[in-house]
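Only one chain is included here, represented as structure tokens and corresponding to the form predicted alone.
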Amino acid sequence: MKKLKIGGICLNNPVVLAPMVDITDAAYRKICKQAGASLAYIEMLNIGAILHKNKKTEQLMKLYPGEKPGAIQITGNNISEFKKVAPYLSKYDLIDINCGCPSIRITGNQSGSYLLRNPQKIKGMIRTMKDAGFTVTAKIRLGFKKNNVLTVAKYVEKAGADALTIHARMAYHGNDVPAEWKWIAKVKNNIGIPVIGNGDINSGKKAQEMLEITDGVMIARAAIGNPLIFRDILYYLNKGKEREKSFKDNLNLFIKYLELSKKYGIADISRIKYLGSNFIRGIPGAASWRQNLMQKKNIKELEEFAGTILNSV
């Protein structure tokens, strides 16, 4: 199996966990890495919130003990703020700049996918973080016009980025629109830095197909409530066939997630319920179990619920 090299960081496999808001906290990153992800980013955080020492943001920025490489995704719209934030990020090995989030809340602040309108600014942001001594990646979408992605990708490379992740949808598309991988292939053929493909990768077969045109794959939605997607993908890459899914193994990881959330002091009940509803997706009687889950009020009740459902499967 090929490895993925990003700057001076050598990952033992090419399968990484996407930064996802309200998903990739320290506990979730750890169980995904235990399941096989070679890299897991802290969710996208706004530079302004970091600079203002927002308490929730500071909590989300924490690495779990021994987390290596430590990776965080940031976004913003002001190059001068990127200079100011560098000292706050010194503990991380890798910084990813989000230039692809389509959320109105983010684009309304002229960050996320809004930045695709101004590749020169993206270049300046990357250059600023490189000058501060970081390994830097950028995550983009296809843009507002489909050939925009080639222009942006070349600016990213010229800025000195160590890798580029491409979510193969337009800046304004939702997940109901199929990802267009052909544009990822075009970018890969036009730049010299590693390219990581993202969008509609939900099986070992899909990951293998993406790796035929890229250096790495980034898993997002398929990993929500299913950390074992990483184990399954690595199995396919090694054996050439899909691994049989195990609800019990996945539920055991949910229990592990609860334990780690408590241990790291990040037990957000609403977040856990959302993740829990995804962990039990596909289990017989899932709708009834989900309704039961939503009635839980604290971590103890959630742990009891997880044990009950595990024993019933």
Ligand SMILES: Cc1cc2nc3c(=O)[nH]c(=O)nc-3n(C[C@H](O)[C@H](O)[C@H](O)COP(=O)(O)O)c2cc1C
Given for the second form:
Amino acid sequence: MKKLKIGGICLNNPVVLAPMVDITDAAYRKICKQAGASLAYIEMLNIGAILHKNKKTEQLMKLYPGEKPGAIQITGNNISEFKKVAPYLSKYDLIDINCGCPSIRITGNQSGSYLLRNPQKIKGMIRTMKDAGFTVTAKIRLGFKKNNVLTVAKYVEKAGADALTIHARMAYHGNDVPAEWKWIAKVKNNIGIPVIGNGDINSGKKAQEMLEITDGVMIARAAIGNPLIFRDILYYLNKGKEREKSFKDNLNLFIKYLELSKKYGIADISRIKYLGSNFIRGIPGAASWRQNLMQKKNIKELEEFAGTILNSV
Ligand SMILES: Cc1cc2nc3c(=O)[nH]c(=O)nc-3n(C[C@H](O)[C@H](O)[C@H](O)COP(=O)(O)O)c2cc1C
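Show the form predicted together with this ligand, please, the one above being the form predicted alone.
Once more the chain from above appears, this time first in line as the rest of the complex follows.
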């Protein structure tokens, strides 16, 4: 199995969980890592909210006990704020800088994919975090013009980043437009730092295809409610065939997720229910199970509910 080396961090496989707002909390990261992900980032957090000690942000910043490597994704637009935030991030092993988020809430603040118009600024942000002693990655989209991705990637490398993740969609594309992996291959051929490919990987075969052109793969949507995608991908990389899906195994992980959510004080019940509705995707009778799930008011009720489904599949 190919390993993935990011600066001084050596990951024992090249399959990583993407940062995802409202998904990759401490409990979810833990079950994905147990399922085989070698790295899992805390979702994108705003530097301003970190500096202002926003309560929700502080909760999301928590690592689970023993989490290694601890990785977090940050977003911001102001290099002096990157300097200020460094002391708040000392417990993390890896900092990712978001240069790809297309949400108007982020681009309106001149961060996320807005930055792809200004690679010099991306370089300054990376340099600032490197100077503060961190292992640093950047996650980008292709940008506003396709050739732009090569220019941005070279700036990222020159800034001293330890790896680059490319989500192979234009800054303005939705997920209905297929990711264009050929641009990832072009970047890989033009820079020397590790490249992690992202976009539309939902099977062992797709992961293998991406790994033919990159050093690592990053999985987002296919991991929502399906942490076993990591086990399945590693199985394919080892054996060259897809592993059969197991609803029971996945439901057991939902139960584990609920248990960990309680343990880590993850109190956002609507977030937990959203994940739950994804865990039951594909199960016979999923639509009525989902309606039932939406009525649940707390984790205890969700645990009982998960137990009932488990006994029925
Ligand atoms: C619910 C959701 C939340 C996301 N949040 C983030 C985020 O916090 N940071 C980020 O860089 N990308 C975020 N993304 C984008 C993903 O990380 C990924 O780049 C994109 O979904 C393409 O990968 P996929 O085809 O494997 O889903 C998010 C995507 C989804 C579906």
